[in-house]
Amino acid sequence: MDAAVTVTGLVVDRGHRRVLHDLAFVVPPGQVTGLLGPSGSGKSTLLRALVGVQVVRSGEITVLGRPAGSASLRSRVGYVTQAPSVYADLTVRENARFFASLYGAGSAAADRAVADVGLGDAAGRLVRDLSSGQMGRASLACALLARPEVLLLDEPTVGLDPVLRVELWEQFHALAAAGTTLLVSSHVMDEAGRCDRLLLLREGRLLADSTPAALRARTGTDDLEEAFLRVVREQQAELPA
């Protein structure tokens, strides 16, 4: 099968920094994909390009065939923005509906993703009143009401508390076994492990694309996060001083 999305010499800069550098990976459709960096490395700033709203240098993105941004890619794309996007003066379902009704689909499906994280009894409440936990769920409602082929998440479970972490990831991978393509961010590097794909970005450099198996056998280590510091370590040595 096709790549979801293919990215080849990706260069992005931010107020005259270079932000990306060079990127070029490959995120295979159906699985899971961990975006694993610490804060600043350009985890965001990648999603954005990979959704068509951050202006690149150069580069290519391609996403189910498709220049990343192009219109017909819109209704097929789904991104959940890292600080939750939903109207805080609306109830979670009116958020629901509202976003339902751009991509054509019914308030069925939208009550329906409502349900499926978690809110269904919260649907009735304003955003505003809402936990930022579950204000980050109501974000994801809205974007998988739309069934999207590709969902890019920006750090969906920070601050969620361990039980719905864990759920949100069995979701997430339920997802990926109905044929959904998912590009997940984050920060916390006990994330990885639920993984079946791994890419790890430092300071806008991809350090490696890999599976957590992999990764682990690499460096000798079962601890993803000693993994990450050896990876981290590896390069700097190979970098002339």
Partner chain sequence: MTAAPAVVRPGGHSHAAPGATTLAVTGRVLRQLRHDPRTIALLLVVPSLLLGLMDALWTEQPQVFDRVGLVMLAIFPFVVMFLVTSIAMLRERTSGTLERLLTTPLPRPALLLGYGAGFGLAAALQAAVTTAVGFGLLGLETAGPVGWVVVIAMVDAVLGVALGLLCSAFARSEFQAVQFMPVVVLPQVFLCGLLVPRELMAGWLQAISDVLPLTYAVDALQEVGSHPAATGRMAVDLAVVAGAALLALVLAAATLRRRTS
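For the form predicted on its own instead of the form predicted together with its partner chain, what are the coordinates?
Just this one chain is shown here; partners and other molecules are left out.
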């Protein structure tokens, strides 16, 4: 497959405000693609569109060769939102084992998933007693149990300590090496260098679709945050006065 996700002419409006402006890009299979941009740039809206739960004004989205939201994709696409998607009155372990049973995996797989996201020591705690970052990791553990072909993660590393962020990114790349396609959103530009490919989004517009190396070469700087700022300035200079 040449592309895991293909987006053409995507436009999303909310009320009288345009949120996404004519986006077009391709997400290669088996890579970690970073969706980078400041808060409010449309990242979450785009991810919702990719799973077929966002009303769009126009455009086409295909995921694994099927229209986004197709019933056949439900077992093939994983989506971890910023809001926790686990049961607050169950422990981390109970949540993981419940979802494992739905996906035909065993309790051992559930326990491994919990450990993989750094929650082994908190496995017996109720989800409602966790921090927001821990809740997000519990949701991620449950999503991983489905072994999706495409995994969409909405700011999964927000609020995590640096060591755990590094460990999660290592896990993301391990999943990609095993064939999973990941699209990971973040507003932290220092995470851009951890991605195989980058989609830079600002105010609902796609500023760049590039690799980190190509973006550095294009902008003449090794600092990816500075590279993003230079791309923004380029866009502003091209706008009519």
